[in-house]
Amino acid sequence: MQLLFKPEIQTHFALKDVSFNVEPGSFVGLIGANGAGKTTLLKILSGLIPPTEGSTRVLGYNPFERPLDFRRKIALVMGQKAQLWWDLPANDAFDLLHAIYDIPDKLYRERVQILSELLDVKQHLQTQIRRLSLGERMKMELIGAILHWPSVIFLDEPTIGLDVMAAAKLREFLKVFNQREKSTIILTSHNMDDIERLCSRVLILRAGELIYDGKPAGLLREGERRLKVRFSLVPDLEELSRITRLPLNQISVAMSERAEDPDLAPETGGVYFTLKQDQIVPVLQILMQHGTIIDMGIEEQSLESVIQRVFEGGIKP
């Protein structure tokens, strides 16, 4: 009853001092944990929502005023909302948007026909949007985005929930448009592989700060390895961490890639040592005197689970 007549009130800032600035033609990813600020970070750079402190720019205007010639200027796709009219085929959508943006006839035809080529939808475009299959509904959400060819495109997790060959499609369609238009575009994903494809530069945020500005490459450790043991019977960690006398922060379980969350599937065994190469021998010894080891291999260092340690604090970039 307390609460109810005097509740606890608590601030919580979903961005804390976040400053960098963007070279034009740039591809950046941005990185972080669920509620590290990344998606409110894009809302403010395109305009949807104001900061409560500081100041943003982006192509010299204040985001949150939504100048006319500014919303010509960007794109914004979100991978966990619609933005296209589920009801229309593609075609009638991609319409709407030509006259929005009062895109010249004939160039907004060549577009059409270019993206549509590009990201391998052209046979879908007379489909309703809600017919679509996810990736087949990403590609065209993406399309109407950029028909009006902005100079900054911000994307939110477009390749969530897209299998392999569709990701893979719309990574390839990305860094040509980038190469080729010379677009700016900022990219939050939790998928690895899109930030180690396309990006050049790292942001990475952790509670609302910005923890890393820089290359991906700058994040690996040179030299280093995963040492992957798969055990006949799950061992403790911190038991492994005693006899090989490694840090817990250099052993992880590994995860199996067949389980649809990996966050609650573990391989059965499996874990991953990250080691430097003349550390690989001799702690594949001590292993072997202390269990059962049914299988094993070196992998290169991923990015990964490099930003996993970031966020878990066991190293400082």
Given for the second form:
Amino acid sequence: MQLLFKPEIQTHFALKDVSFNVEPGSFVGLIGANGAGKTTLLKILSGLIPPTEGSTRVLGYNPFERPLDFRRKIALVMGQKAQLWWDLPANDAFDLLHAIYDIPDKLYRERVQILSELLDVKQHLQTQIRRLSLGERMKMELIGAILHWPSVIFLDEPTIGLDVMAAAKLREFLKVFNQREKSTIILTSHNMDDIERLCSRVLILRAGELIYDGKPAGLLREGERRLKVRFSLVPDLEELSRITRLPLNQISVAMSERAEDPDLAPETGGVYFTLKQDQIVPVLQILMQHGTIIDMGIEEQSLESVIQRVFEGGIKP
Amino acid sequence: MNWRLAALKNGFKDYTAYRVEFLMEILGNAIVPAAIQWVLWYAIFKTDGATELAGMTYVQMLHYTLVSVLFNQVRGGDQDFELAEMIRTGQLSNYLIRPVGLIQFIYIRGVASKLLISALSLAIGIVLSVSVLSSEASPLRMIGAMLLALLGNVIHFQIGAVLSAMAFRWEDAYGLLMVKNMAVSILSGELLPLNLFPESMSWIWKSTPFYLYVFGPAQYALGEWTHLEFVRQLGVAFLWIFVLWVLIRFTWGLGIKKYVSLGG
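I've shown you the form predicted alone. Could you give me the structure of the form predicted in complex with the partner chain?
Shown next: the complete complex, the earlier chain at its head.
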């Protein structure tokens, strides 16, 4: 009864002290674990919600004032929110957007043709949206979002749920569009392929804080490898640090890599060592003297694995 | 094409995407209130033997039933529920980023089917006015009555828009909108002519704009209201539209600041 009259309200800050500038025409990746604040940031930048503190300027406008000119120049695509009407074919929705954005007829027809060909959905323009596959629907959403040739495009997980082919096609399209039209694109994605192949700059959010702002390559340290060793007995990381004389931040517990496991669990006995090439043999020799090794392997550093470690707090960028 | 026309066209296509469903909705809206009224009038006049009820005869009651069914079709739809749901689920974001007036856009898209229905209802009403209805009824009166019913449609949406803005604060306004719809069923005259209300209680329906949806248009179409009264009621309708427009701007202006665009 108490909850009925006095609901319990908890305030949670989704973003803290986030500050950055984006150059026109750039392609920026916004990444972070679930709940890191990526979508909130996009909502603020696109004017859907105001920041509780601080200010934002996009194309010289205060987004939350949502002036008509601002709305004409931006696009927001949210992978989990359909913008087109479920029971109508995409063409009907595009016709309405044509009128809303007052796109000249000839230009409108050209754009629909170009975009539908580029994304390989021309044959589905007359099909009800609900009858399309997820990938086809997402491509239609993207066409609908950029028909007016926006100067700034916010993409929130546009490749979510897409198969490899559809995601690749969408990525290719975004790359071409960004290069050809010089639109500024801010993309959030959990798919590191999207980030690696498209973005010249990455912003990493962790628990609402901007912890990295730079080139994706800047996260990879040159010449570093990851040595993965699985011991018969679960070792103590501090003890491993002492015997190998490696700092503790270069040693971490290996996490389960099962894709279906949403909460990564420690892998029994598995430990990662981040090393230079010439450190690998000496470290292995020391480890073999101190315990029984069941399995070992050397991994190249992928952006994905680096970012995963950043999210887990194992690396300070 | 102007975006308003394009939205009308788009809305019409959307509402008629499933033709059988569209027709069933029209028939359902016509048959249910008509059946309720007919059963009631039959019981009172034929079974119970009454000759008059609130100054109306059996035939007059049946005429009211016929005409009220036509105007009931024009009564506002469920766009207010749609608005509240969009606020709750965050789907409103899709519209907020478009360079059009949000409330206007939702209304125009939603009213498209009602415009077609009102044209059909008007045609039927005109035929009825020269064939079945009393001599006071006329095609001109039917046109005026339909205009009033259309203004009622605007008012209905506006009230719904104001109430749906509560979803910004409460997250859900479904219950509130349902209560409003129940009040509309009773106070619009779609189920019973409002002159059945005792005189001492007539202030209840007179103090809401709901009577402008069905009862008012029916009164004018059946010749119960003078032309002067009709013009006065048109003025009342426009006044409600203005007041509600101000209220929409106020409630949505406040509400949008609380919008959180859920559903990531």
